[in-house]
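First comes one chain, alone, set out as structure tokens in the form predicted on its own.
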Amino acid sequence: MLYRWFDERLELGKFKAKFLAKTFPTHPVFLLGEVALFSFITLVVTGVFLGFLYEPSIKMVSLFGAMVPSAYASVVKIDLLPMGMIVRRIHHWSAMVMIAAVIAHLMRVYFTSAYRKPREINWLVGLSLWGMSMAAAFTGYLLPYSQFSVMATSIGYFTAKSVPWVGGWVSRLLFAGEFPSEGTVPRFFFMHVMLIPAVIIGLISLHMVILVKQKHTEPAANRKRKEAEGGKRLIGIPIWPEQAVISLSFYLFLLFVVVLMATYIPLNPIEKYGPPSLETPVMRPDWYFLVVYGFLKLIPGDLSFSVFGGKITPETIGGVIFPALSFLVFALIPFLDRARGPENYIENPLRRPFMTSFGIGGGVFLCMAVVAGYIDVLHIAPGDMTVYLILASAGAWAISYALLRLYNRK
């Protein structure tokens, strides 16, 4: 009765026939995108809870007899609430899982050439989602306003300020003046809970619309199956109810894993670092910023020059030029490795020697940049680490390329 009432007004039957009957591929790698989506949903739900209790201000207040910023005090009080700390940790871990899932999803698309025509736009949307996920994580860094979060955010401030010609304007726009200032926390809070989530929701919606229009790619083995009708039909299961039940079960399992991690693995505990002070804590950013952090450590501190009046500093090279060039290379991939006609089947990475070895070499380069973030612990000089990074990346590319060429001659 209730369904009929809504159906007469919203034509739910037509919606179900047009969209919910579409096919979803059954290969498990296609669930990577769902991991990112489900993590984002968890972030929103836990973020709403935290938003009710968090105070985005650095006004000094009394906390257990000591004067501390109100942002810091509100996070300490959240941790003291029943389930408060576990919700905050779930929020933190979900952010990490989302970024990892987006990266893994992009890697799956890259190594199987699923970015080729007609899916170039969705590749760019995926890259944008990666960038916005990183931006959401960065703006969330500052909100606890602990010594760790202030120190980590200051690296971003000096990086933004190092952008040639417009660095002063960019840093004032993002950080609401000099850092830290009274306006920085409210500005970051706005970007973290309003602006960036709105952009992410828009990108996810665009990604889904394009996906519905173009359909998923398929394993190459499906090409020869009779029901594929020569590549005209996607082989899989209907979105409703089969895939919906699988997705719900998978979401509950993912939530269980995240809760388990949040229960037993603390992340940047606020009580360990305390409120901001004049001391400089020994810290390292979370893993997804270690690539940039490590690359910054490899740039000689005295390397500085001017180009058309704009000053290029180590922060410019490691924190601006290197990430920008990396994103540019990723964005250009579908336009350099093009297909003449539409390709709806994923390719075997072992049959693509150049692109696969290029991806392996690039992956080793990024992993070595992460290692560079620990050169102080490993007692490696920046110059030596630079040589290791180049040799490891070039070696990984050359060896994998030679092996794949040999494999394809069989």
Contents of the next structure:
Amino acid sequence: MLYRWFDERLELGKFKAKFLAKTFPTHPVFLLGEVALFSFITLVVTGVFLGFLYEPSIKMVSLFGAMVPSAYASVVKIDLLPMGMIVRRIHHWSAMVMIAAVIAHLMRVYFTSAYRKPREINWLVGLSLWGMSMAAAFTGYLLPYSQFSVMATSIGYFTAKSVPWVGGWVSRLLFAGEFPSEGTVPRFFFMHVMLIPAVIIGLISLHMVILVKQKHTEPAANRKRKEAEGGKRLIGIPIWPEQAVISLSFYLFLLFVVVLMATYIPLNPIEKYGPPSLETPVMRPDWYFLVVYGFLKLIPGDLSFSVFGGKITPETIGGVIFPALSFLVFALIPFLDRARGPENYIENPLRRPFMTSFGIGGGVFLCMAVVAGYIDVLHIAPGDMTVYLILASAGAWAISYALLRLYNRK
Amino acid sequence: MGFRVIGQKRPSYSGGAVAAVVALAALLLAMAAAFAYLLVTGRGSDYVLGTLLAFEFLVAGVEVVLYARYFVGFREVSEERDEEMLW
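Based on the form predicted on its own presented above, generate the structure block for the form predicted in complex with the partner chain.
Everything in the complex follows now, all chains and molecules, and the chain you saw is the first one.
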């Protein structure tokens, strides 16, 4: 009856026929993007709850007899509410799962060559979504205003300031002046809850519109089926209701895992770190920033020079140039791949020795950069670690390439 | 417009599945009521509430899987790749 009421006014039947009569390919790897989307939904829902209680200010207030920033006090109060700490941890864990899912999704697209013509634009949109997820995580770091928050954000501040020529302007824009200052928390709060989510929603919408327009890639095995009519027809299951029930159950199982992790595994507990103090110890950021953090540790501290009046410092190289170059390499991949014709079937990574070994070498390089974030714990000199990093990534590339060539010769 | 059905696995609507879905729905409601009671009265610790909420999602997930398995006719379809969807 309710459906009929809406159908008479909005012609829902026509909507269903046009947009829900869409085919979704049946293979588990195609669900990685959904994990990222579901995590984003969880982030929005838990973020709304947190937004009602959080105070974006560092005005000093009394908390259990001690004077602390009101942002910190409000987070402590959230943690004291029934389920408050769990909701906050669900938010944090979902952010980690979202970033991991986006990276896994990008890796799947890379290794199965699903970025090829005509899907280059969606590859770039996906990369942008990765960047924006990282930006959301970074701006969220500061909000509890604990020792960890201030320490992690200060790395970003000095990195932003180190951008040649425009660093001062960029850091003032992002951090509302010097860091830490009274304006930084409100500025980060605005970016974290308004600006970045709006951009992410826009990018997800664009990603989906392009996906609907171009239609999904599908497993290579479908190519040989007679129903594919030589590649003219996409084979799978309908979005509604078949894929919808699979996705819903998948989301519920994901929520089970995330809520269970949030209940039993603490993440950056502010009661442990406490409010910012002069004795803020050195702390490592979360895993997704460890690549940049590790790279910053490898750059010799005295490596500074000028280019056209702009000063290049270790922070510029590790925090700006290295991530920018990495993103550029990722962005150029579809344009460097020699495949020419439109391709709708995903490929077996074992059949693409060069690209697969390039991906393996790159992956080992990034993993070694993460290890570099621990050189103080591992007692490895930065120079030695740099040698290990180069040897390991070049070795992984060469060995995987040789093995894949051998495999394909057979 | 639309797609071509290649194959279909018809739903069985088995009596056992109906009983399981109804039982799980009842369990879900009971868990939701227990969660609400513990939350409102403040009797549940974060560990109890979190665990209860997590298992509520698990039960709901199992329920959806059962529903999909026994009550949804899974069709395999094909769709014209050149068919206009948006523009």
